[in-house]
Each structure stands twice: as C-alpha cells, then as structure tokens.
Amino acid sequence: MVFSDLATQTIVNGLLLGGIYALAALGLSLVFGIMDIVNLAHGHMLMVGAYIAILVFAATGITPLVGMVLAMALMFGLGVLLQKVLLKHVVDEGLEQPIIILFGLALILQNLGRVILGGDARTADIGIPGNGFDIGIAFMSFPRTVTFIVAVLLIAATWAFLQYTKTGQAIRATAQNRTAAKHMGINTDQIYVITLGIGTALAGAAGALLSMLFPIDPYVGWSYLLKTFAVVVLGGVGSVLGTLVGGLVLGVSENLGALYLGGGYRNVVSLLIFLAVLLVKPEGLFGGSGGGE
C-alpha cells in the first residue's frame, strides 16, 4: 500500500466512516422530523442491532451483512412495539414526557445489555477476504468500503421508499402538516408506527454494519447518538440527503482533526460541529428548504 498523500488517505477513510454515520443518523433525523421526537434512545437501538448481527455471526458463522436483515426486521418491530405500547400516548404532548421514556428506554436497554452480554466489547468481521486495494490515490480498506456502500444503499432505498411510495408520500404529507393529511384521509397514527418502524430499523442496520468495523459495547449507545445528532443537526432535520452529506462532513472533520489536531481531539470535532452548526445555522445545511426531497 502507498500512501501518496496521508491527508488525502485520511479524508478517504473519514469519507468511508461518513456513510455509517449518515445512515446510523437518518433514523433519529426521520423520526424527529416527522414525529417532532428526539430519540434518546437511538444510540442504544443502533447498539441492540449490532449485538443482533454479532450474535448471529458468533452463533451461524453468517456474515454480518445477512445478520443486518434479521437486525432491521426484529428492530423494526421493536419500534412499532415503542410507538404502540409507550409513545402513542404522548407523542403529541409535547418533547418533555417522550424524551423522558425515551431517555429511560435507552438507560434500560443499556443496563439489559450489560446484564444479558456482559461488559465486554464484542466485534464481528465481515468475512471477505483480502485487506483491500489501492485506487492510487489512497488504500480502500474492504470493510469500509463494503459498509460504505450498503449504508449508501439504503440510504438511497430510503430516499426512494419516501419518495416514489404511496406510504412514503403519505409519511411527508403528515411530516409537513399532521392535521391537513388526517383531513386528506391519511391515517396518521398509522403512520407514526412505520416511521419509528423505520426509524428503528436502520438504527439497527447501521449498528450491523458497525459491528464489523468497531467493537461494541454496552455503553457506546452515548457516543454514537452524539455523533448522529450531530449529523443530524448538521444536515437539518428530517432530509434524507442533508443526513448523508451531514454524515460525511462529520466523518472526514473528525479524521482531518485526529490528523491535524491529535487524536485526542477526535471526539471534540462532532460537538464543536455539533455546537457550531446550532449556533450559526440551527436549521442545518439542508433544512427548511425542502430538504432536498
């Protein structure tokens, strides 16, 4: 491998991580946008799916990425058990009350996770052989390059479902304006179910995906939401495309500061992004404007 230019390197590898972080984000950016939720527990969600895809590859030898389908089914229901047993009752009752369940789901699933699991980190590898392949410019590492793409995948699938769908057109009929779709015909409690659904899910495919680049623990449910609200206000709430250039903004930014400023400073990028960006422009790149959608 030839490294010809180490920035160049660097910002390959954090465009590589942005698309895990755009999709691990699309969920929370969905559901808030639509639902006006802010997902505590979005973190945790994406840690439960990647425990689902490492234990299904410890116990099957099945690569992750078959593991990622059964993560975002089982996922998917979990967030349509979340809307109708927990959230239904308060999803219009304002930020406080869900974000208070929400908080506490997530502490819960943590404390399951570490009660059922153990403390200990756990990885997955993805199971393709060969380290990768150099495009001259910089080194393509395979798992990177493989999550990479399937999380673009279903970005763009995403993006697809909410445009070309009757359900999808219905979802942003009720994320512009909730009572004029229920007087359009559209049942919005209906719709609420699939978007957590939804949500939840590619919380799951995204903690898939990262089980086989990053060890995971009980506890990484914390870091990872503060990445992906970050991504999230970065891109603006509820668009599709924002959340993904969000997500490699944040990845290339977080590389180039280990880089430049130190490995220390990795994490302090996303909050000082994640500060900035609320500061100067709290609708984000992308939102407000249509979204790009």
Partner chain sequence: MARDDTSIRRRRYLKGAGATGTLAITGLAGCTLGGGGDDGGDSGGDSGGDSGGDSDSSGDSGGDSGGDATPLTIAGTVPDSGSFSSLGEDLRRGYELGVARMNEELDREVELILRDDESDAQTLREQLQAIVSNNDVNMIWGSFSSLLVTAGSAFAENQGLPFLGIAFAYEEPHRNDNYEWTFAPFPKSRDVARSTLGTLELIPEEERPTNVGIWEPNSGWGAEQAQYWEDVLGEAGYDVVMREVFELGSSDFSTLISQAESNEVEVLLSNPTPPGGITAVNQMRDNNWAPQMLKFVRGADPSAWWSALGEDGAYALMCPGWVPGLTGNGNAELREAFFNEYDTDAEFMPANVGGSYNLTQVAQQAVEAAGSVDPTAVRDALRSEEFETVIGTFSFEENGLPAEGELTAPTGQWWEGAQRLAYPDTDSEQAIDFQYPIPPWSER
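Having seen the form predicted in complex with the partner chain, I'd like the form predicted on its own now, please.
Below you will find a single chain and nothing else.
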C-alpha cells in the first residue's frame, strides 16, 4: 500500500470511529445544554456500558449489538436514579455541587470496575464472518462499519425524538428558557430526569459499540471524557448536527495524528482540538442551540 493509500484508509477509519465519538458526545451535550451540568462521570458511564456488553457477550455469546440494548436500559435507569437521588436538590444551585457529586461518582464507578472486574483490559469480538469489503479507495472493516451505522442510527433517532415528540419538544423548550417552560406547564423536574436518563443511555450505547473495537479497562473513562468534551466544544453545546460533525472531525484527526506522530499522540490530538476551539471559536462550529437542533 503506497503512502497516499494509507492516508486514505486512515481517514476512512477515522470517519467510522468518529460516529461512535459523536454518539458518546451527544449524551454529554444534551445534559450540558439542557441542565447546565458538566457531567464529569460521562466517560465512566461509557465504561460501564462497555462492561455490560462485554459481560453479556462473555456469559451468553450474545453479540454486544444486543447487549447494547440492555446496557442502554440499565444506564437509563442509572441516569434516572442519579437525578432523583443525588442531583435533584443541587441541579439549579450552580455548577460546583453537581460537579463534585459527578466527580465522586466517576471515582466510584472506576473503582467498582477495578474491584469487580480487575484492572485488565477486556474486549468483545463480535465475530462477524469475514473481515470486510473493499470500496475502491479503502477497505471497510465489518466491525467498524456496523458500529458506525448503529451509532448514526441512534443519533438520528435521538434527533427525531427531540424534534417530533411532545417530550422532545418539552426538552427543547426547557433548554431555551426553563422559567418560561415552567410557566407553560412543563414539568422541568421530570424533563431533567428524562434528559439525564437519555444522556446516560447514549453513553452506555457508545461504550457497548466501542467494546467491539478496543480493549476497555476501568480507567478509560477519563480518556473518553476528554474526547467527548472535545467533540461537544467543537460542534457546539446542544447541537445534534454539530456533535456528529465534531465526532467525525475528531475521529479523522486522531487517526491522522496517530499515523504521522505515533499512536501515543491520540489523546494529545483530542486535547489540542479542545484547546484550539476554545481559543478560536468557543461557541463551537454550530453555535450551541442547546435544544437538539
């Protein structure tokens, strides 16, 4: 393979990976855009979702694509419980208290993962027959292609939910003006519960998909938190389209960075993008509508 072919293959792989980054970041973006909460446990929620899919696969042989559904349901419940028990009384009290609670939750999830499952990295081979197919300009790995398609479908489903359902419209109204939403009869407390549930479920789904591509250990939460922050900042808070574009840009940038600089620079690329966008265009490429546009 000549060098230009290798670069093209790297870009295609980055685009496929970027779809999962976008899915992971969408949950963080929704929670931040609607609840004004910086969810420092988001990466660790992704880790838990990955472990659920891996354990289901190891115990039953069921593909993580099915385990992902269980992971989403359990993580939705975790998000609901988190909002009702820990965050309900502090969500409107500024940034500090929610951040402290969520930072503590991240540490708890990390240590639970280490104690229960050990510190070794685990992964799940989905075992799709064959290795992939050639599209002329690049080779398409089956696992990467399948996870990309699933991620984009989930992003589209979330966008449709926000656009065309009454609950979704109530979430968007709360994001635009929570006081006005209350006066219009919207139960914003319930909206917060649903929003955090959806955000946590999306993190779980992204984790389940990533478990098919990369090893997962109890400490990966911080790394994926950085990546999702970079995507949200790049695309704009609350923008579904911006999150998708941001995820694709990050995926390609990371892969090209690993190609030209070495695999150890993947997270460095994420951090550089995060800092560069904050300095140049802090509102992100799509301006942060905050309502899932």
